[in-house]
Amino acid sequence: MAARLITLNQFIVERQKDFPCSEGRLSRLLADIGAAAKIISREVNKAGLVDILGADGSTNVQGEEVQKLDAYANNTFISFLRNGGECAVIASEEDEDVIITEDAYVHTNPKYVVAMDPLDGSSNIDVNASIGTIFSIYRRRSKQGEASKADVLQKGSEQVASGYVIYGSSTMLVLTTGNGVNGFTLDPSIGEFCLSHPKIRIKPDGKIFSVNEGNYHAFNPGVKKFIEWCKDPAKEEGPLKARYIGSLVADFHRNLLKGGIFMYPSTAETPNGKLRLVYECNPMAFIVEQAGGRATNGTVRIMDIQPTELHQRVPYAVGSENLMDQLHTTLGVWG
């Protein structure tokens, strides 16, 4: 007998019992995110055929050159989240400040906050490498009519859901609502995300390490020592494989499925690291912990850090439990 086909929307509805206080609102919000991801996937797949490749001539709040597809993805997700009526505040890596959407939906009293990186790895767009979307969902803290940036500045441990979409050889959405991690692959023939990777668990011991070794000279001695440990052929398990794409979603996704560790440490030029706590580190930390792994800044658990700024950056290490333990042992700390 053929296995039952479970779509993302069916999965969300069936899991609605896990959130009795949401009254179906979280389910609708997740469905809106899934619908927006389908639109982005379609545009990514035909990017070379239309005028959405390359830079649009502007820079974002991070000082980075904005790609045309970056702007398209940002606008698409904002549109779906605005019109869905379940999101009071939107925070995007592409925008300097938050977007308050509650004003148009005061009568519905939207309950949730979404933080997102609408198109991670956009520097890879023009070379047709994997890119992705990262999102994080919190319950709003403010009262009706008082939504603000403060609703976004919550610890990662307060997330009610997070996920990412990877646009690669196939489009896949990976999601957690605090009850494990599940992956859904987009079937273009029916236009639906279908459950393809149920109950994802990351291996405690991985064989992959992912770090930009072009910055090796700028890493602190502890990080350098760990990298040398990874490459050491004399250790019992042999050397790890070096794999680095330069897109957090792509590197994280590979390591989640195969086991490994991803790092973006601090350097002299970037003492606070490069990755953003709110938009990138917290969502991925929630996923990896739900899959049995860990995420720290090299010292403390990522999801215990209190954000003070929307675009706050932190050093980042995420991956298999035993590799994370080895990193902390090498650094002389345990996070």
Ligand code: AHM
Contents of the next structure:
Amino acid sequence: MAARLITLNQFIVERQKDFPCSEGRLSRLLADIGAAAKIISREVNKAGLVDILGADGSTNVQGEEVQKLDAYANNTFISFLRNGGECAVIASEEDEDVIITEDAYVHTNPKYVVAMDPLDGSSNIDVNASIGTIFSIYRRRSKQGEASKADVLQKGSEQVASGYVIYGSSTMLVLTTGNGVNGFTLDPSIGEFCLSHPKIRIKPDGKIFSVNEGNYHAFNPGVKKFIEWCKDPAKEEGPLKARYIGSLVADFHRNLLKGGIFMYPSTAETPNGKLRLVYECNPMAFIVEQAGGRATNGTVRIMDIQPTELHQRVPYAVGSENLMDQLHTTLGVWG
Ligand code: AHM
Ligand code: MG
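Same protein, different form: I have the form predicted on its own, so give me the form predicted in complex with this ligand.
What follows is the whole complex; the chain from before opens it.
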């Protein structure tokens, strides 16, 4: 008998049964995110055929060139989240301030807020390498009609759900709602995300390290020492493999499935590293912890950091438990 096919929406509905008091509103929000991801996947797949590649000329709040697909992905997510009526506030990498979406839905009292990077790794778009969407869901804290930025500035440990979509050789959505991690692959023939990677666990011992070694000269001595440890052929397991795409979702996804560590450390010029706490580091941290791994800034668990700004950056290390232990032992700042 053929294995039972479970779509993302069926999976979400089945999980909802575990919470008898649930009103199904998170399920609807997750379904909206899945629907937006399918549309973006379609556009990403045909990006080389239509005039959607390359810069559209404007710059985002990080001072980076906005690619047309970035703007498309941002607009698509905002439109689905706004019209879905379950989201009170959206924070996006592409927008300087939060977008209050409850205005048209004050009567339904949306219960959630979403932080997202609609299209991460955008420098990879025009060379056809993998890119992704990252999202994070929190319960709103404000009263009905009073949604604000404060609703988004919550610690990662408060996340209700998080996930990412990788637009790779196939499109996959990886999701946690705090009860393990599951991966769904988009079957383009039926237009559905189908459960393909149930109960993902990250190996405690990984064999891959991922870091932009072009910045080696600027890393602090502890980070340099750890990189030398990774490459050391004399250790029992031999040297680790170096793999770096330069697209967080793709680097993270590979390490999640194969075991490894990803780092974007600080340098003297960039004391907070590059990656953004709220919509890049926290969602991935929730996933990796749910899969048995760890995520820190080298000193502190990422999900324990109180964000003070929407686009705040943090040094980031994420991956397999034993590699993270080795990193902290080398840096000398973790138990
Ligand atoms: P983006 O949000 O502007 O796309 O930048 C984030 C990306 C991550 O996907 C990736 O991990 C990192 O930037 C790579 O940076 P670098 O090219 O400095 O190694
Ligand atoms: Mg990004």
